[in-house]
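As structure tokens, one chain now follows by itself in the form predicted alone.
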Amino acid sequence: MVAGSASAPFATRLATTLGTTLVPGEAKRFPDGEGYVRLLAPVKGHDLIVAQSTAPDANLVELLLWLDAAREAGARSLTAAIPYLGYARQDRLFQPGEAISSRAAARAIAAACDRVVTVDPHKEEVLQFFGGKARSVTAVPQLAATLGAWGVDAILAPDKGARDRAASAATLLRVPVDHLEKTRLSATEVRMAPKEMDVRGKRVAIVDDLIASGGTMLTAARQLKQQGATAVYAAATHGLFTGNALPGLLAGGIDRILVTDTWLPGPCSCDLVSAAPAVAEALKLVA
């Protein structure tokens, strides 16, 4: 297995579990900021797994640079097991003239390699663009897990879209799960609320398959405790954090943050599970 830059805890987990070792690997940028990789030991005639997430661009380059560092060394089969892939919410033209880009970034990864795996996509339906070569696992076990630890009570979807993944909480957890919907009440104003459910005096967890901004989820936060909640919880796969998002949560009312490895633009003062598992069951069955 080779760690990618953007992925060597992840990488390192991955290769654990699967009873694996790591290839011993070199990664660097050259003054004008093009990148180089370089395999410092011998992959010919191995199945050769490359873990690397694919945002930003660098790290998709990245990635593209060792699968063909592997297959001009002979390896005799390439997977690429990206951990967060990038540009999966672009899977659709939203104005003329714009770039697919999940489409592109696929036919790029697909075309060197033979299989990838990824974790909780944005849309299930940009692994199409894999050319069939492309699985996906979810996470959500080891989220529930953690969160059944901390006594949650209820499980909600930050809109009706997401329903599905909370909801796969909520049933390994046995409890009830609903979606937030929006209400505005004036130009200025917006009210959160679950659809249906009460959350007075419960401990809730809001399930994404990303964090970002956190704007939403910080909203809701404030929202839910005002209509009862004891606590509110913050779960997703993909920790990305943009702009100063996780300690903006801890500080406006999320009482914690939970995430996977999938995905760490820096140090997490959140709570943290590992997805290699799920990862490591489907490279199994492929292997």
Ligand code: R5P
The other form holds:
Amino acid sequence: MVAGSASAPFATRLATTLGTTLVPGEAKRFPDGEGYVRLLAPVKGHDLIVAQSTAPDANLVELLLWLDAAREAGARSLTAAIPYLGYARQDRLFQPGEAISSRAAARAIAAACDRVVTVDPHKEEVLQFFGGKARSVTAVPQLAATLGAWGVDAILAPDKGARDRAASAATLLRVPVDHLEKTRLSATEVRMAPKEMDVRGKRVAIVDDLIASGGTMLTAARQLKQQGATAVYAAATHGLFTGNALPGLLAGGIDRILVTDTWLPGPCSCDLVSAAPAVAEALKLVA
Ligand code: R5P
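Alternative state: the form predicted together with this ligand, after the form predicted alone:
Full complex below, order starting with the chain above.
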């Protein structure tokens, strides 16, 4: 397995889980920003996995370079294990003249490898853009195991579209599930409340695919506390934590934050579970 520089800890866990070794390699950047990679061990005839998240752009390019290097060096088959799939939110035209960014990225990746495994993409629909080469796995069971240990009483989805993922966690934990609905009260005020659930006295977890600015989780947590929730936990597969999201969440009413290791831009004052076992299972099935 090759560990891309965006996903080295994940790749190490995945290699350990699969009982395989990491191929030594060098990845660097030229002064003008262009990337360079080199495999430092032979891979001829090997079924090679390259683990690399594809955001931001430089990491997408690095994945393409690793796949090209491995193909050039004679790897028998190439699997891209993409813990966090970038561009999955632009899966269609929202306005005329835009790119379908997830399709553009998927086509480039699919052309360079034989199969793709990714974790909880923002929308499953983006997998079609890989031309039948991609499948997804979910890290929800890993998240749910920790939420269970925290004594969560109920699961909430931040919106109706995210309900299926939240419902899977709730089923595993045998607790009720609901989704949050937004009501605009004025030009500046938005109310977010569960569609039906009464959260008074409950320890609730909001389960989403990703936390970026943290705005969604923060707004929901503040309001759930006002509605009587005794604890609010934020759980997501991908912890992007742009800007000051992480300190902002902890200061703003979220009691604990749980993410997986699909994307960790830096030291994280949050709880972490690995998505590597879920990816390993999928890779064993396709081996
Ligand atoms: C939205 O559709 C996503 O599932 C997330 O809820 C959203 O992208 C989170 O973004 P942020 O943390 O910036 O609110």
